[in-house]
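What follows is a single chain, given as structure tokens, in the form predicted alone.
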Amino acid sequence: MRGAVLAVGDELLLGDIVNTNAAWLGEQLAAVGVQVVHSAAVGDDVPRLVTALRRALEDADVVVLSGGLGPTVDDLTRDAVALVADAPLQRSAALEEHLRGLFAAYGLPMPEANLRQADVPRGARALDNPAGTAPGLRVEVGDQLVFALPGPPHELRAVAAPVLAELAELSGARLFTRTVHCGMTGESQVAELVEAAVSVPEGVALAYLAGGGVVRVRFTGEQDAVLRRLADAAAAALGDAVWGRDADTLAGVVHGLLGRAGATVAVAESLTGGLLGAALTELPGSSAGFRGGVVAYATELKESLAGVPATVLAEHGAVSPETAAALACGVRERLGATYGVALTGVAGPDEQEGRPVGTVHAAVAGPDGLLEVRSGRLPGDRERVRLLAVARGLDLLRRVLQAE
């Protein structure tokens, strides 16, 4: 079964919002046996929407749209779908009652504009939205299917669940994926190691997905047992660069290692400004392993808050391996943690202390004098350097924990 994805909204074309829905839908459709052959973004304009939808239907058996189902005048997806299906919009009494009930339950007056969300192309089926007011739509166009889903990601995913279940049944095929995650290793190096050790059989797709300081090696195919063997072989070839599989997250893996060791961690951050601590507290129950953190942005605070000796700062500067090591040791002692993790560096846009943008020093201090420091230069702009630095700090801690 061939599929197409259309993301609707001027905000996507202008870059105001990143189009994460298309990526998620592509992954989910592939998992239920729908090969995505066409993906596009289109603005809030009925003629352009009609043209884009008709073009997608030339390639695909099923088209999934996201966005444009709200109550305002620029929400035009339902109008375009009605035109392509040659099925005029009709007001659904059941949807109108449902909408009025939702607003009444929250004690809010319902703007009349919201009744647009009760309009459905003739013969179409409304899809329940348990996370918002905009129902999805299931529309048959000849022997093809069009699904229109809400734009907000949490609503789209809620409405998409039964859609994906239906498509899995219709496709008659089920695709599996197995993924190996690794860090602190470049994409080309990962590919070289994997391809020297793994022979990919026909019917299996191999992909390398790099981003956020992580490289994912993904195998996709119809036989899960084969994919497991391939993933095992890839992990063996990559060695200690591998930190997880499939749905694992780096922070989640770190917390699992801390829990098994009965250990805790504290962080001292400079260039990342609290991002490392935020990453370690995203998961429920993180308080079991995370003691706390110090954001010591100003140089003098590295001494007063995190215990970096003044001599270290004077001799080596705030951006140095020595200061990173002292930060890790200091925050570990002051916050009473088993391990201390520190990040210092230059996020940009200007150099600091003569160090170029992207210079990052990560350190982990632990029991019995354990101290590991990794230094390097990370690519990208300010935001990317900061995100990569967080990944580097987490991965260094992960390696230390696994070696204990």
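I've shown you the form predicted alone. Could you give me the structure of the form predicted together with a further copy of the same chain?
No partner chains or extra molecules come along with it, only the chain itself.
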């Protein structure tokens, strides 16, 4: 089955917002066996919408639109779908009642304009929207299917669930995905190790996705048991570079390891300014494993906040393995955590203390003192160096926790 994705809204063409719906729909459709061969964004204009929808129907068996279902005059998806399906809009009494009920529940008067959201092309079916007022639409155009879903991402996802279920059944070719995540290793090195260890059978796609200090090895195919075996073999070949599978996040894996060990962590940061602590508190329930941190941006705070000896700073400088080690030990002790993680380095754009941009020292300390220091030079601009440094700090802690 071939699919097309059509995102509606002037704001997409003007670049006011990034088209994340297309990426999400592409991923979800692939997972239910619909290959997206066509993706476009189109403005709030009926003739352009009609042209775009007709072109999508030339290329695909199923078209999924997002956006343009709101109550205002520039919400025109319903009108365009009705024209292309040659099925005039009819007001649904059931939807009208539903809309009035929604507003009544909030104690608000319903603007007359909202009644447009009760209009459905003749013969089409409205799709329940548990997250907003705009119902989706399911319209048959000959033997092709058109789904119109609301634009706000959380509404899109809510309305898409039964659509994806229907498409999975229709395609009869549900695709599964198994992913192995590794930290701080180059993409080509990962590929070499994986391809030496596994031979990918017919019908399985192997892809490498790199970014943010992580390389993901992804197997896609129709037989989940086969994929699982391939992922296991790839993970074995990659050894302790692997930190997780499938929906795992690095911070989530770290918290899992801390939880199983009944341990806690505290962080001392410099170049990352707080991003390491932010990563460790992204998930709900972080307080069980995360004590807190210090951001010792000014050099003398490394001494006063985290107890780095003045002699270490004077002899080795703020950007040094010795300072990273002392930060990790100091923050662990002062914040009463089982482990301390520290990051110091040069985010750029200018070098510091004669150290080039990208220099990063990460250290982990435990109850018996310093456990590991990793030094290196990370690529990219200020933003990228900071993000990669966070990934390096988390991954170093993960390795230590897994080894213990």
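Numbering follows the first chain given and starts at 1. If you superpose the two forms and keep the largest set of C-alpha atoms that fall within 1.5 Å, you have the rigid core. No experiment lies behind these values; they were computed from the predicted model shown.
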Selected hinge residue, from R384, A205, T72, A173, for two rigid parts turning between these two forms: A173
Angle of rigid-body motion between these two forms, smaller part versus larger, in degrees: 13
